Amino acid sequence: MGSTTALYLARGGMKVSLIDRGSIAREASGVNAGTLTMHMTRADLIPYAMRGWEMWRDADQWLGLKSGITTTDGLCLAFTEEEADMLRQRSEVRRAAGAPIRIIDRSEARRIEPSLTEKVRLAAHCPIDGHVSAYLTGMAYRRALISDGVNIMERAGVTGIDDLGYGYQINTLAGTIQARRIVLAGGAWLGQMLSWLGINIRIRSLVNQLIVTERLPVTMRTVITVASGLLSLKQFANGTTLIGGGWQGAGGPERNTMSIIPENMIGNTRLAAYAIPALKKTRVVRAWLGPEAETDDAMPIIGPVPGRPGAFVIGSVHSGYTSGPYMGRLMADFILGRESEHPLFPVDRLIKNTLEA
């Protein structure tokens, strides 16, 4: 969102500088799964998925990322009744919304997925789900950042920010650089970097495990979730399987303090080889964790700083890779003064909220 953001900004013809304490999409970007899908965005934020999805689609034109990105079909799984009724409200909510979303019976979800276990009761189908490497997207962003004139200052931690009354200072580990506008895009580090202006608000970090499994023989072609959003699994072209879901590790969003818990990766494992069988042929290879952040309304936080004038900040989205670039290209529309397609998403709810609690 922040890369999204400075790049659409500079081709409005701003003079723009990235800033990031270590190099550029490698934090919570970098080590995300990359599922772009329909399935477990909440039904607000269909619309601007969509155009997230357009935009991944096209990336060839506007990021320069000629592979990486697979568009396939994506299955919401039921392995019970209650799952099955979770799964019918939810699809109709997300399809009233503009996804294109259908309920499909067993038979029909095992014509499109012949890998799925017969134990599966009901499906969800999504005609443009996918998935996108985290890494070379994030060498992607790279490439045309410094294509269209961003200055990027790579290991260079911001340590406060002083409000010069016309501008802003930011005080870094490299130095100082002033600015007329700033723009606050860090994840599960908001709450701390909106803190340096005064803001104070909650945000939650999540610490998702993510476990990447042996190559295997092409075995499935779509991206499997389940209603309980405990399953995110996709095999890429490599033939390797990357499995998610929420599962959670523990700690903070620092890397220092995260660590996996095997209960839970013995868990997801196990899930995954319940909805694909071919997965008990296959070995763990590695495992790792990815904070996600939320607010306490679990929507996004994109817009201005209140107070502050010239500050903005933009984060905190459920299912953020898949929206994320339209994001970005909104909170840029908004600086550059040009009508949004889509509303922002204020951070003066969360300040209330606060003080209320």
Contents of the next structure:
Amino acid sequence: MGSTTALYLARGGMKVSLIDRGSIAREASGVNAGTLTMHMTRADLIPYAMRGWEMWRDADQWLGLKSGITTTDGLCLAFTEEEADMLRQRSEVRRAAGAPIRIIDRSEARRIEPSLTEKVRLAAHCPIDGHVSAYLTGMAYRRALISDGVNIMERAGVTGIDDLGYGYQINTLAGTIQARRIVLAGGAWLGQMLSWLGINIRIRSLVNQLIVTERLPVTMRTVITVASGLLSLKQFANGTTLIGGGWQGAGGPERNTMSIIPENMIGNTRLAAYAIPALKKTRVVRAWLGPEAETDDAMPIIGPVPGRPGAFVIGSVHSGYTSGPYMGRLMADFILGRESEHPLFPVDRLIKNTLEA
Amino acid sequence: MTFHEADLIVVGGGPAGMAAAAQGAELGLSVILIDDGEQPGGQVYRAEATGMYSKSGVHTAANKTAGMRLREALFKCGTRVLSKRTLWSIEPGYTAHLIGPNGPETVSAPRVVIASGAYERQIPFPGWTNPEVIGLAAATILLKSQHTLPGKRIAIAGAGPLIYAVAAEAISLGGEIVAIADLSSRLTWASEVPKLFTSPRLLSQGAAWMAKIKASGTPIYFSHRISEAQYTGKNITALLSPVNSEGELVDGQRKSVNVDTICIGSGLVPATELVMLAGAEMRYAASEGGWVPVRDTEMRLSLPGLYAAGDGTGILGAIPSEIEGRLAAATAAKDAGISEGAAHSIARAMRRKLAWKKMAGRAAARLMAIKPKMAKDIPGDCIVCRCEDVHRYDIEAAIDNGAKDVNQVKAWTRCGMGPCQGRMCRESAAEIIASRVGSREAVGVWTSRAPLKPINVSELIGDYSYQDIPMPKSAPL
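Having looked at the form predicted on its own, could you now put up the form predicted in complex with its partner chain?
Now the complete complex, all chains and molecules, led by this one.
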């Protein structure tokens, strides 16, 4: 989201520096599951996710990303009667929010995805899901940012921000830089970054676990999720399948403090192989973790930083990979003084909550 | 799922691991040894496969006795040996997660000695992915465990004593070694051999190998490596080319040999996946084989309760590894407050012995260390990562696009992402990147990920019903 914001600010005529303590698109972004899904998106974010999905679909045009993006059908599954009720209810809410989701029966679901287990009780179908090879997008962003004149400052960990009254001085390990405006887009580290500007809100770091198998012959073509939101499963063009769904690892958010919880890895894999039994014949090659920021209400913070003219914040977007690029563009539009197509998510609501608590 | 508990977990059944387990048990610790082999032994003391009729190869004399002695001590000491287990993850505190013949198991203990050994460094050349080309370690398994020749007409190339060990063993089993290409010069050998006098066993073993090779009339090409191998329908032709002391190809006469099998291995690399996954601090030491864990003189790693011994901590060979294993177990006993007096004196004795015995090991390690320009001549269209078909030019392109470390290159090219989990290409990829970015320290090391070896999904998840899936709380709507 930081990279997209920078890109569109530069395209809007601003002089932009993008500061990263490591390499851009490397922490959570580079290890993301890359699922494009309406089934897992929070209902209130559906309109944003649909715009985001369109941006990913057209990423060759605005980002120059030519490979690694697949748009395909998504199926959301229920295996028990309880889950079927949940699926009906959740699908209806998402449908009301604009997602083209419809409930289908077992046989139609298995027609769409022949590798699906016969144990599925009910499914929801969405024609606009898909996936992105998250590890490839960083390279595309870098090229696009450079060609649009963004000054990329990497390995420049920020140590603090001074409010100069007319702008901000950002102190980094690679030197200081002054700017009229500043956007904080530090993902799981946003809580700490906001505190530099005197804003204290609670931001929790989830540690999402991901599992990848070795290459398989073409086994599945859809994105598989479940009613509870605890599975995301798809096969990439290279044949590997990726199993996720927000099962938690330990530690975080620093990379060297995160570790997998084997029981959760087994549980997540069980759920995946329950949905697509062909997975039992493959091998798990790698599992890893990525941090995700979550506010108290699990909704995004996108907007101005209260009491700090020219300072903005963007982050904590649930299922953010789908809507991320659009959120970045929205942020840039707002800063450029353009009219927003959809409302932002001001941070003020959380500051008030904190004071009351 | 089966759960085990002990005072000490020893990971790896090679010389260091067997010795650590035996020593730990002798000092009164309850010990569980985890090993992925059929029987403990590791690579050097690899046991013959069950039912093999024992033949007397050159290895058999010293190594077999030493291996049998260690195995015997291990089985007598009361250590619980879990063979055929793949350790795929470890949690702090420590709990090791295994997959084996009994399905998933866990082993918990407050202390762990990691004796993970080493694997080969392979430097690619055009044709190295042909099935006629195998590693020296694979050849060793065939020779030692099965008494089977990897081929009839064999070329052997690489660095260090292992090339001669494989050559001698193959000759004694009736194989024809057409040529040996040694990356090191005769001069390098001459300067390191005197250090082997600190280890009479190594010296006599080496002398036996060389006598065997000499008697067979096998030509040895010092300062040579294979620059190309071409499959010719029935055989494979290896081109032996001269190199300088930095491992760079130089002008000079090349020799073409026609064989059915090529065995290669340019030295050994410590297997550090487990110590890295556990989160131990690492350092880069080229002369010791590459990335190694930071360790104190009593084998403690940077994390409490974690110890490491043997080749996995820097290449040093079987004899010093065994001493390190004993030292690590004695330190663990001391730290646990068990048999402190005895543990203390064993630790002291082992430290003294180690200093002396390490000289020979380190000399061999230097012969097998990476040479600064070893990867320089890998052609652009040569495959570096054979699992994912990544060529050198793919790696170069990633660097051109701004990648500055090995993990970024991995993400952008998939180099190292396949089923071997980067063990085959770790060294060559890192060398290529380091030659553009600056140093091996600067480019870092691939992040270690669980599972440490690929595991079958069916084994991981076992038989279960839907209710057996420990479902967390639903995601918010």
